[in-house]
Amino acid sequence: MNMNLTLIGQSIAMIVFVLFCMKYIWPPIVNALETRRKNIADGLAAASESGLKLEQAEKEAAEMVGSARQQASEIVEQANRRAVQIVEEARNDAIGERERQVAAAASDIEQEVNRAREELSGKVAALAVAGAEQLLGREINADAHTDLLDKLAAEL
């Protein structure tokens, strides 16, 4: 009987121990496990959500980079067009300046030609008077014959 009484005492102690563990030890462990499971599930959900946000951010970044590249190419194209326009304006200004200088040179040449003609006609008139003096053997009054000398100079 000793064996049975020990067995019954040990069984009762075991039942009391199991009931004590179920009442006081098991609920905090289950709560801790449940909290841990919930934290892990929340972490996995957050990781999944952040992965989706990361993919979306990468897509937005790729779109922004594409937009920035397009804007950069447009800016470069505008700069090239402006450079061509500036070169064309400079070329037109240079052509205009050249034409102005050519016109000024032509005007100067025309003035020099006219001055040379006047000077030459004056010298020719003086030579004609000198030649006429020698032919006639007397002095010709240049003041008296100014009209005749002017006509002669105009014909020359």
The other form holds:
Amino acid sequence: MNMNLTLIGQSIAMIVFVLFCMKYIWPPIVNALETRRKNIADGLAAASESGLKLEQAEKEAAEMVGSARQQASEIVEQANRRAVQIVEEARNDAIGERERQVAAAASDIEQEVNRAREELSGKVAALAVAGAEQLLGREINADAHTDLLDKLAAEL
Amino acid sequence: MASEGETQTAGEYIVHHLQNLTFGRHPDGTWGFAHGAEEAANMGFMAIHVDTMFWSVFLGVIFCWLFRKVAKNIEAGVPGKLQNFVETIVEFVDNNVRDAYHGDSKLIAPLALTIFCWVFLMNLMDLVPVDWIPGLVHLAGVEYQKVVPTTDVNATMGMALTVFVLILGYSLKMKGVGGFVGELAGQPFAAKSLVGKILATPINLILEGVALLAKPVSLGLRLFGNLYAGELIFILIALLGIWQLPLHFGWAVFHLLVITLQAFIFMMLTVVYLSQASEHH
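Now show the form predicted together with the partner chain, given that the preceding structure was the form predicted alone.
Below is the entire complex, every chain and molecule, led by the chain shown above.
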């Protein structure tokens, strides 16, 4: 084995390669690894955080659904009550209206009867006068007997 | 299987495969390629293994190019396949460095990554069948070619020495000259009296000095030894004719573990040594 200049040449080559590696190879690679490690750690943290948030949101949503359901049932109940009330009112109105109609019809009928009766009594008076004329054969003085005839008509 | 085509003994074949392509100064003062092991040895220190340097730099550039390509277009979002692959390696190295080194240093982790990938790639050349590349370059007229840089003790010791310089630098920077020398002189035998200190210091210096020097030597020689032995076995298997096929496959599978493990060990020991250097005992 000859020891010779190769020894020094090899040393120089090694120093050059080490310096190159130190300056141009090691820092970018290690930086990238570090950055990636950090990114992954951040991602994992964000994922667990969003999991917590999701859980919370689900709880909130369940609460909201529950209260909405309660509200809805309240509203339905209210509406039912109101509907019953409206039906009741309508029935009362209808009954009132019917009574009013019946009363109006009754008064109409009464008026009509009165009128017919008056007319009839007038006609009866005239008929009685005409009959009496026939019977007596002479003319009754209408003016002289008006009082008598009116009294008769009122009695009818 | 001697791709050279000439009649060659097994011994010559092995020696030829273990010879680096050496460019250096001949004893007569001229520069040129060495023809044979003896000429290379005569060049002494003023020579360079062209094949080792070429393949190690080539593989280092591949590493830098591939990782730079990913680093330039990297994004923190969903990674692509290549980015995933590179990130896996970077995270693997980063985790190991974090476990072993507790200080705050911008150098250690990139150093570990470079060592791991570079040594792995250099070791990986061991899995290329031993005659392919040498055979090809022989056709181009190049006499010797050793394609696994980590089977060259110069390459592994060159890296180990760089690490050693870093160990010394970190020790001095973190502990100061006094702290570093005190650590070498005041351990493992701690004395309280002046006489005791005078007696203990030389022994401590010898023991700690050996321990300190053993770090780069063991670091470099461990890698070299493992890969050299593995390469040698590949060469021996290549001598076996048709039987080399199953054997080569078996050894290559086993060697996959070795090359990865050795790259990892080189990286981890570097980190551990530097961690020791920057911590007070």
